[in-house]
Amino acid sequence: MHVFYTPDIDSSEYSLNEEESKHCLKVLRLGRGDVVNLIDGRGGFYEAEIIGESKRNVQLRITQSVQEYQKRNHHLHIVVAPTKNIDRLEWFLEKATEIGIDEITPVICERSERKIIKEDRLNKVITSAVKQSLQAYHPVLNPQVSLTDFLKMEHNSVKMIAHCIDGEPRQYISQVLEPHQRYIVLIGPEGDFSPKEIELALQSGFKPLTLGNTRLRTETAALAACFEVNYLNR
């Protein structure tokens, strides 16, 4: 099955960016008559037929379509600190966006050791990832932000917070979680977060988290908690 993420479709007929274009006739070896397929990043799955192509352009024709496809029942936010090493946050969104989200918000936080990311660079992985695991919704990656300033913000959802100190309270997702909602969960550097910044979030309305009794990398804990609310949402 051969997959391309095509946007701003919005007719029965679409060309294929330079891009695209190039990959389905120069790698795929496609040509007029074959079938492909197409999602838009919004809900919809199409079929298609090469009606034609040029060096630079695909002309397809959409011979079927759905709407909503496979849509989950739940909206799940990760928000989470950039690694120190920026393939750790990539293999994240990979493995996320093929398992399921929504939304991802990198966060600056007072033990960060990375405070500038490429947005392009991670919207590909991203892109790549929908193309690969049939995802027709394609998660938001939104720019990043401080702590502080995220905390700040209205949310209207289950919010809940990650953290590894010991003998301080805190509760399993399956505890907190209250089925087909909104989600917000938060994951710190790999210094965690610090004291005051859990302080934060708490009074925030954040939930104190455990991910259970081994202490997880950065992009671990934050693919566990994925993995952990699709699952309770199943």
The other form holds:
Number of protein chains: 2
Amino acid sequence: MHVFYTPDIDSSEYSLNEEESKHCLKVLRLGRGDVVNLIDGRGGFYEAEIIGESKRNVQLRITQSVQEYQKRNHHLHIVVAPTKNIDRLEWFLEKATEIGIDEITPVICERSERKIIKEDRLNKVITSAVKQSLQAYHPVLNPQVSLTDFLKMEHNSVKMIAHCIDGEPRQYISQVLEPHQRYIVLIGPEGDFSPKEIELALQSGFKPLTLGNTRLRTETAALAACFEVNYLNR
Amino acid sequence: MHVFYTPDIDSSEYSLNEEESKHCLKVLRLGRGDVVNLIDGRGGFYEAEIIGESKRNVQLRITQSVQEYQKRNHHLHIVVAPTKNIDRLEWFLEKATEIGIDEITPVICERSERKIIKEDRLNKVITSAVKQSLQAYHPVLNPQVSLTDFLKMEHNSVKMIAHCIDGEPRQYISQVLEPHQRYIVLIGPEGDFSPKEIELALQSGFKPLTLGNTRLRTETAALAACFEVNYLNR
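So the form predicted on its own is up there; where is the form predicted in complex with another copy of the chain?
Full assembly next; the chain just shown is listed first.
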């Protein structure tokens, strides 16, 4: 079944925009009477029938709708330093969306080599993963922020920071996490957080995490946290 | 600390090959007296000092050695259909190596669009992930095989197959797995295994798995299985 992302859906009829109309007719070769799925990114999952078509405009009538489709039983917010090679962050966004994530904040740290990201592009990656994995909720990508500013904000969540300093006391997520809560997990850049940044996070109530005894890349660590939190909330 | 992969190490001295010698001297700018790590891929993790250097040859003397370095407490063999876009399989190999995997077999299924892989290239991806994540054991990449041939072989392992057919009885890995065993997990191609293939696997003693309620890409499913098995063997 073909899926379209329609965040602006607000009635029982909907018109695909020009680009998606062309895609629908020319690429997917669909036409009047064919049925497609729509996702609004806010928990709405729809079945719709093509009731009209012109080159630039495909009209749909919604035949079925489910709200809060596969609503998640917790809220996961991963705060991750953008990787030097942006493909690795994009890869993380795709995979995290497939596995289950609610919110992502790119965070700039002392040792971050990349300090600029293209939000539009990253959101496109998330949207296509949302469609591909049939998720009714679109993860929220927040604007990037510096770690120090992020730590100053109020966060009504279980707060955790994954770092790589051996010898320091660290726990597994499974030792820290209570199910069905809101969670924030901080993941550092290549080269890890600085000791000063870790100290600051601990002072702000973040619990120190280990994700295992192998050395993980930034995007792998972020996804490992994603897997573990989702697993523990099954 | 710089790491070199030296599968042929067999004494207290070792010479890097021409390519690695150049890399060591020109790129890493190391020289006599500098210390590096060596990994033999069979559990050996070494510290070695540069005792001699010429343009094409760097001689090392091993100063410390650990055997069975971070030996894993289980054996995970993922049997996965190569993805249409080979980058996705390579990405899986990198991530699975970081997270922990022992054996990978590319399997060709009824719905496989890709029927040929380049073993050398895939092994390079694994080796660089081994070095990057400081693993002393090099995961084994087996030659590709057809699913029907694979199912005919004897496997002394807990055998599982992840498929996407809703309604069919399926369990989570956590419901099937006993810790510290040998495991095989079958992961299908884009478009999933055919019903006939699933039937054949079940008849061969494979337990049907679900990896969650979202639709995962082949490489994401394979990595999810990898995470869950490693998590359950912590």
